[in-house]
Each structure stands twice: as C-alpha cells, then as structure tokens.
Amino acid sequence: MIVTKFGGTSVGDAAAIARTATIVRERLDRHPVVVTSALAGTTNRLIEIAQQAAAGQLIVALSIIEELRARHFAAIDALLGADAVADEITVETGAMFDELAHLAEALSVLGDLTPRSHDAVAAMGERLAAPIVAAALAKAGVPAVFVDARRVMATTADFGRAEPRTDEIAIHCRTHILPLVRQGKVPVLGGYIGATAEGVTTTLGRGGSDYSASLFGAAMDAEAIEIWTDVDGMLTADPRVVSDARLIEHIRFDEAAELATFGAKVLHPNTIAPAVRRGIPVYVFNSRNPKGRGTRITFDAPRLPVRAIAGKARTVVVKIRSPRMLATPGAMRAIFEVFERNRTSVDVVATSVVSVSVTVDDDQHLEAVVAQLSAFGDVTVERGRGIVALVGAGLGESTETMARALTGLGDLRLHMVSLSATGINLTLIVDGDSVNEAMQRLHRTFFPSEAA
C-alpha cells in the first residue's frame, strides 16, 4: 500500500485532476490511498474571505465565495458531465458554499476572527476538493471512495497548527481506511484538515497536506509516500535563483529536512518526521511529468559533503551582549526561555564568551522578546539579513569543503557562520539582498556547469 499526495497544482483544474486520475490508475496494483490539497490558490482566497468578513467587508467576502463557487462548479461540470453523480456532488458542493457564506456573515457580525473560526473557513478548500477528486477518479475508472479526513486525522485543539494524535490516527486508519484498501477501493481524503475529539474542525498549518500524507502513511506502515507537485523533485538549489540547478535523485531524510527548514519549498519540514520514524521512503514527483525520475528520500543515500544549497531572505539577527552573562549558571537557558515564552523560533545560534547571536524568521513578538532579553545585557536587532545554508551529511567531515564555501563567497559580507552540531549544515548569514548572489556563487563552486 502506498500513500499518494497531490498538491494544489495537481488538482488545480479539470485538466490537472484528469492527469491525477491517470497517475492513480497506473498505481492500482500498489493499492494507493489518495490525499488531496485544495484546488490551487483556494486556501489563500478562503483566508481572504475570513479576514474581509471579520473586518466588516461582507460584500467583498461574499463576492470571493461566489467566485470560488463558480470555479468548483466549472470543475465538476468539466470532469463529471451531467449525470446523477455530478448532480449529487454539485448539491453537496453548493451546500458547503452556503455554509461558508453563513460563516462569513457570522464573522462580519462578530468582527473578530478567532483561530477556531479561521480553521473552519480555511479547511473548506480540502473539504470541497476531496469529494470532487474522488468522483473524478471514479469516472476515470478508479474505484475511488471519498473519506472525510476529519474522521481519521485526530488532533489537539490548537487551532491553526493542531498537533496530531498519532495513536488515535492509527486506530481511525484501521477503522476507516484499511478495510477499503482490502476491498480494492482507493480512499480519497483531504489533507491539511483534522478534528478534535469533540469533532471541531482543525488545520495542521500551511503545508499540512504533506504532513497528513506522512501521518497516514506512518499509521498504516505504507510501502512508500509519494508527493506529487509541479516540480521534478528536489533540486540542488532554487531554480528561480540558480538557472542550472540539478535534480537530486536520492537524498537523505536529515538533508531533506534541513533544506526544507532553510528555504526549500518542495517539502514541509514536518512531512519528514513521521516517515523517518517508520523508515518509509518519500518520493517527490511532478504530476505534469509523471515519467520523470523524481527524488527519493531515504535513510541510506550516500553521504556527500554538499547535497544542495538553500537560502531565505528577511531574517532578523538578535544579539545579546554582557560581560557577565556566560559566566552565570543558567544564563543560556534563561535566554532561550524568553524566546519560548514568546512563541518565537530560533534558527541559527552563535556564541562567544560575552555574547549570543540568534536568527529568527517570525518577528511578530520581537518587541516583547527584546524587552525581556534586556535584563541579561545589551540587545541589538539587525534586520534585512538573509540565511544561506550549505547542506550535506558529510559536510562536517570535510574542512576543505567549508574552506571552499568561504572562498566561494568572495567579497560578500558575512555576519555569522555556524556549523550545526551534527555537521550536516553550514549556515551563513549575509545581507538580505545578497542571498541570491551567495547561492549562485556557492552553486558554481560545488556544482560547476558541465559545459564549463
């Protein structure tokens, strides 16, 4: 049994869903379970609906709802034509859009967008898409059956970023999914969404459809998890930045997680964790190029000094300096407790005898962080920085590689350098507007053009 997850672009319109049907049909002998995202762009529009309604702009919100309604009806018509199944799906879809309109009206009256109501609206994309995809697969000859993911994905009530309850998910998979697979059916579930023990709808956070696929795969001890998207797999760099980036055919789990954390957009970092624990390989394929080799992510890829390069701009550096700080027992713990209390994640850490420097992406609570850190010493904040990460499982064993990296950057200014404790990641903090240039220079250093 395999789990196949199709992203928004793989179910973006009728033509994309038809391609998805072909891919699933060709895998029937492997007993696929299908996890689908919302139609491309739908989740962003749903969030806009919630925000506009809560801000009192009900007419704007309702107009977006009608736009989405027309789009989904058009997809149903193109995929299913005119028959009893199409009529049933149309009625169910219309009822969900009516529900969405009522939610928007309620938000407009309340004037407040709570995390719970935000999830109720944002979850609509997958709730709408999964029945349509299931019906389209059935129309194409796949024995597909829609399963409401909220009956399977048990979560906490942490709305917006709910935590999965893995033991309960495994029980629900045995109850609602595996019997269908044994009958030769293809279960189709929405990703990203779940429900509390009380049945309240939740979401796993952005990128959560990948996470859903991995959680389902781990719960059922799947043979493999396939992530179908609009790129050929993981590459040695972002192709929008490095034009000659190359396909990575085989990569280690830990390398893929590092790349995702430091800017690679193909995979959500949490996607890796459930599969890692069970040793399940993850594949990344392009639904527009289904015959492509794709990327295989496993434990046992060869150890290379440099597998790929990732980067992201808009990073903030926070520096805490005090002559007595590091000589004080518990000072480091107390500093990081400040970030924890303010729900601010730290990416990179560098220390000296009298200072600690960290980078953060989310500066939403930075003012409170800085105020509380001031108790330890002088605090400075440097905005407009960027992170470039050199990732390879064998990096820490190669001093020459690290030297080549610093040489390859040439005259670009460095603000911080950090080698991870496991030696898998050399992180370089540069000016934000130098991230692309740094990535290009490093790629030329470690992946020189074959034509050169």
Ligand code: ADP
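Positions refer to the first chain, counted from 1. As the structure is a prediction and not an experimental result, all values here were calculated from the model. Heads up, when I say rigid core I mean the largest set of C-alphas that superpose within 1.5 Å between the two forms. Compared with the form predicted in complex with this ligand:
- In the core-superposed comparison between the two forms, the C-alpha atom of Val381 has shifted by at least 2 angstroms.
- With the core superposed, Arg341 shows a C-alpha displacement of at least 2 Å between the two forms.
- Core-aligned CA deviation for His415 between the two forms: 2 Å or greater.
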Contents of the next structure:
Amino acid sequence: MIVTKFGGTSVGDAAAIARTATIVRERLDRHPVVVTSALAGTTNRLIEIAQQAAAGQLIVALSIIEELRARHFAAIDALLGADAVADEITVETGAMFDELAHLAEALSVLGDLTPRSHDAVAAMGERLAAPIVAAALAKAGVPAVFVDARRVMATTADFGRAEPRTDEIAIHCRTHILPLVRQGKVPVLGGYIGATAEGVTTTLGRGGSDYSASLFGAAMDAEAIEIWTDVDGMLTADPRVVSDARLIEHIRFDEAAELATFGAKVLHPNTIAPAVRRGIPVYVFNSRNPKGRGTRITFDAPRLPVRAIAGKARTVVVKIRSPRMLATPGAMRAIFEVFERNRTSVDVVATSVVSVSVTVDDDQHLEAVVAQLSAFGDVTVERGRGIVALVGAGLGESTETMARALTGLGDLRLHMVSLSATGINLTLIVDGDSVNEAMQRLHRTFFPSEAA
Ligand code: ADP
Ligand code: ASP
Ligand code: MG
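The structure above corresponds to the form predicted on its own; please give the structure of the form predicted in complex with this ligand next.
Next comes the full complex, and the chain you just saw is listed first.
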C-alpha cells in the first residue's frame, strides 16, 4: 500500500485532475490511498471569505463564494459530464456552498473570527475537492471511494494548528481505510483537515496536506509516501528564487526536515517525522512530469557538506539582555519556558554571557512573550529579518564549507550565525529583504551553473 498526495496545482482544474487520475491508475497494483488538497488557491480565498465576513463585508465574502462555486462546478462539468454520479456530486457540492454561505452570514453577524470558525471555513476546500477527485478517478476507471478525512484524522482542539492523535488515527485507518484497500478500492481523503474527539472540524496548519499524507502513511505502515506537486522534486533551492535550482535525486530524512522547516515549502515541516518513525521512504514527484525521476527521501543518502539552500523572510529576532542573570543556572530554562507557555516555537538561538538572541516566525503571541521576558532583562524585538539555511549532513565536518558560505554572502549584512548541534544546518540571519539575494549568492557559490 502506498499513500499518494496531490497538492493544489495537481488538482487545480479539470485537466490537472485528469492527469492525477492517470497517475493513480498507473499505480493500482501498489494499492494507493489518495490524499488530496483543495483546488489550487482555494484555501487562500476561503480565509479571505472568513476575514471579510467577520469584518462586516458580507457582500464581498458572498461574491468570493460565488467565484469558488463557479470554479468547482466548472470542474465537475468538465470531468463528470451529465450522469447520476455527476448529479449527486453537484447536489453535495451545492449543499457545501450553501453551508459556507451560512457560515459567512453567521460570521458577519458575530463580527468575530474565532480559530474554530476559521477552521470550519478553511476546511471547506478539501471537503469540496475530495468527493470531486474521487468521482473523477472513478470515471477514469479507478475504483475510487471518497472517505471523509474528518472520520480518520483525529486531532486535538488546537484550531489552526491541530495536533494529530496518532493512536486514534491508526484505529480509524484500520476501520475506515484498510478494509477498502483490501477490497481493491482506492480511498480518497482530503488532506489538511481533521476533527476533535467531539467531531468539530480542525486543520493541521497551512500546507498541512503533506503532513496528513505522512500521518496516514505511518498509521498504515505504507510502503511509500508520494508527494505529487508542481516541481520535479526537492530542488537545491526554491526555483522561484533561484532559477537554475537543480533536482536532488536522493536526500536524507534529516536534511529534508531541516529544509522544510527553514522555508522549502515543497514539504510541510512536519511531514518527515511520521515517515522517519516507521522508516517509510517519501518521494516528491511532479504531476505535470510524471515520468521524471523525482526525489527519494530516506535514511541513507550519502553525507554531503551542502545538499540545498532554503530561506524565509519575515523572521523576528528577540534579544534578551541581562548582565546579572544569564550566567546563573536555570536562567535559560526560565527564558525558554516563556516561549513554551505562549506556544511560540524558536528556530535559531545564539547566546553570549549577557544576552540571548532567538528567532521566531510566528509572532501571534509575541506581545505576551515580550512582557513575560521583561522580568529577566531588557528585551528588544527586531522585525523584518530573514533566515537563510545551508543544509547538508556533512556540513559540520567541513569548516571550509562554512568559510565559503560566509565569503559567498559578500557584503550582505549578517545579524546572527548558528551551526546546529548535529552540524547539519548553518543558519544565517540576514535582513528580510536580502533573503533572496543571499540564497542566490550561496547557490552560485555551492552549485555554480554548469555553463559557467
Ligand atoms: P502543493 O500545492 O503541491 O503542496 P506547494 O506550493 O505547497 O505545492 O509546494 C511546491 C512549491 O514549493 C514549488 O512550486 C516551489 O516554488 C516551492 N519550493 C520551495 N523550496 C523548494 C525546494 N527546495 N524544492 C522544490 N520546491 C521548492
Ligand atoms: N489547502 C491547504 C493550504 O492551502 C493545505 C495544503 O494545500 O497542503 O494550506
Ligand atoms: Mg504544499
């Protein structure tokens, strides 16, 4: 059994869904379970609907709903034509759009967007897409069956970033998915969405369909997890930033996880952990180029000093200065407890005797963090920074590589440098608006173009 996940662009319209159907049909002998994202761009539009409605702009929200309705019906028409299944999907889809309109109306009356109602709206994209994809696969000769992911993906009630409840997920997979697989059927589930023990809809966080796929794969001990997207695999950098980024054919789990965490959007940062626990290889393929070699992510790719470069703008640096406290035992623990209490995860840390600098990329609870940290000393917040990460399992053993990285940055301003304890990741904090330039310079340093 394999889990095959199709991202937004792989199900963006009828033509893309048809390509996806071919990919799944060619894998029938491997017993695929399909995880689908929302049609490309839908989740962004849904979040706009929720925000506009809660801000009292109901007309705007309803007009976006109509745009999405037209887009989904166009896909249904093109893929399913006119038959009994098409009629059924049309009715179900129409009912979901009515539900969405009611939600928008309720939000506009309340004038407040809670995390819970945010998830109710954001989850609509995958709820809409999965039955359409299942019906399209069936029409293309795949014995596909839609399964509501909320019956399987058990989560905590942390709306917006719900945590999986893995024991329950395993039980639900045994009850709702594996019997279908044994009957030769192809279950089709939406990624990204789940439900609490009480049945309230949740989401795993943006880009979370990859994570759904690996959670389902781990729960069912899949042979492989395939992530189908719009690029040829994991590349040496984001191709939107570095135009001559190259395909990585084989990469280690730990390297892929670092890259995802530091900005390689091709994988959700949590995707790797469930696969590692079960030793399940993860592949990344291009649904527009299904014959491509793709990327294989496993334990055993050779250790290179530099495998790839990732980057993300919009990082916040928090500095705590305290001449008295920081050298005293327990001071670090107390500082990190503040971040933990406020559910803010820290990416990069650098210390001196009198100061600690950390980076965070989620500033939702920053005000509370700063207020509580002030008990330890002077706190300053520097917004508008960015992170560039050089990743390679052999990096820590190569001082020369680190020297080349710093030289490669040239005159770009450097605010912090950190080599991870495992020596796999050299993280450089630069100005947010020079992240792309830094990535390009480092890419030229370590992956000079073949023509040059
Ligand atoms: P999907 O909708 O299929 O989940 P995403 O947009 O989430 O697709 O992820 C694919 C995108 O990730 C690519 O189009 C690419 O711009 C971006 N990306 C960033 N870093 C990398 C990288 N190192 N390798 C490949 N793609 C990357
Ligand atoms: N549709 C969701 C999002 O856009 C999840 C995903 O695509 O992985 O964030
Ligand atoms: Mg994605």
